[in-house]
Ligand code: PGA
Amino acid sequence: MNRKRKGVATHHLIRHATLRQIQVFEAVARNLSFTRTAEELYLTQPTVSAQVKTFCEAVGMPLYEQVGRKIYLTEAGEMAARSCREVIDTLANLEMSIADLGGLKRGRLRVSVITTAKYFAPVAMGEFARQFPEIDLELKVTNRKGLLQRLENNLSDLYISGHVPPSNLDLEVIPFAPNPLVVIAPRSHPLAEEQDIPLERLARESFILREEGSGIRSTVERLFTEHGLPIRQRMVLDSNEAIKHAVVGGLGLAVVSQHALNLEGENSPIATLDVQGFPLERQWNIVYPRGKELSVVARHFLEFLREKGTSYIKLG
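Structure block, one chain, the form predicted together with the ligand:
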């Protein structure tokens, strides 16, 4: 009798929620918008609202709050979104495995990369897509903080990240390729001709820094703090490309990944400075949650990256 009641409680959602509701709620939680979800799923907005309402009733807790047109997930909503994503992923993986059994490489590949990997990732994905033309690709470029949030929310299959700070997440971290950081200045800058420049000298210059949440920003801040030096911050920019332009425009010096200078030709207006301790040797890692069952396509891409990935990377 007891066992029966327990069973009933455990299967409440199986009996009251549908896969369609799970799909719609996951999309609302990701987009934080009914309108965008309706567009994404080719549904009308009243259908989206009705599906989400029934799902909330089935869960028995408020899953979101709406303030004006904005949607905020409650704690239960965050938990529900993660579970919905797992259900959808499991079914998508099943589809891909079944297609694989039939010799078809089909499905989707979602990759999130750190800002500096945006120069190489599209090239590698392009080559991979030529081998497997039936695969839908999604590439998200974000900073370190954004990448960790995406990992936490299980939004991609694989991640390419710089330094992975300790966290509660149990992660598989595969060192992948070098990601050196260098100091740049306009070519006409007096320091461009100097050698072995001490950090103390650099500290007298103004800097263009990346935004809070950026791995490069925290590396630079840590370096200056360790040497007891202040940083003269002139400007904050959240794009490595915009930083290069601001440097050329004379707004200050900056620390960027050497990958960001790849497309600069011989006559680039940017000079790499010869600063003591630089380049800062760092690396990119391929990361994914340990224990996450990777889809067939994600496993192929992981193998592809490990075997051939570095051949798409040019440094210096």
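Because the structure is predicted, anything quoted here is derived from the model rather than measured. Between two forms, the rigid core is the largest collection of C-alphas that superpose within 1.5 Å. Numbering follows the first chain given and starts at 1. Compared with the form predicted alone:
Seen as two rigid parts moving between the two forms, the chain puts residue 155 and residue 195 on opposite sides of the split. Hinge motion between the two forms is captured by two rigid parts, the smaller swinging by 10° against the larger on C-alpha superposition.
So the form predicted together with the ligand is up there; where is the form predicted alone?
This part shows the chain on its own.
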């Protein structure tokens, strides 16, 4: 009896929910905006609203709440959004697999990267796109918290991170390139001319730190704690560019990925300090949920990064 009721409920959704409604609701759930969804899908806003309303009726539960102009997904809405993405991804994978059988490489590649990876990810993706020009690319640059949210909501195919973010998901983690951390100071700083600087000496300086939850911040805090040293926090900033400008302005020292200095020339106002124990050796990792069925394009890009990724990462 239970099996029959379950089957009836499932068939009801199949009969009443269309693929277009699934596509529209997934876009609304991702954008949290009817206006942006209409622009993305080249539809009118009333059409988007009508499609979502019909889909909600087919599901039989409220999927979102609207307060003023803001949209908030309900618990059922979060579940529906994940399922819609799975349907869309499955059909996209089918399309790419069929294209692959014909010797074509078409489809969509969605990559999310931690902020520091923006210094090499676009170059690698650009080279990949030149090999497969029919591919649509999406690159999202975000902080560690944003990357984790995108990972848990299945918004990208692959994710590039330094420190692997904690997650309820079982993750596949593939190290593929070095990501060393260095201490920087204004070139006019007295420590810029010293060598083999003890960590104890650094503890007397003020530091500019990344936001709470940052992988770099966690690494620095752990290092100082292991040596029984305090960190004199001057300020907190959430981007490498802001931190570099603050360092140049004499507001303190900072620890950044060496990749963040790639575009600095010989006359840069920033100096890399020679500190004992530095650079701190870390790795870039390619991350995705274990068991996730990667698209043909995502698998090609994964192999591309594993084979050639380091050639797009220049240190110094």
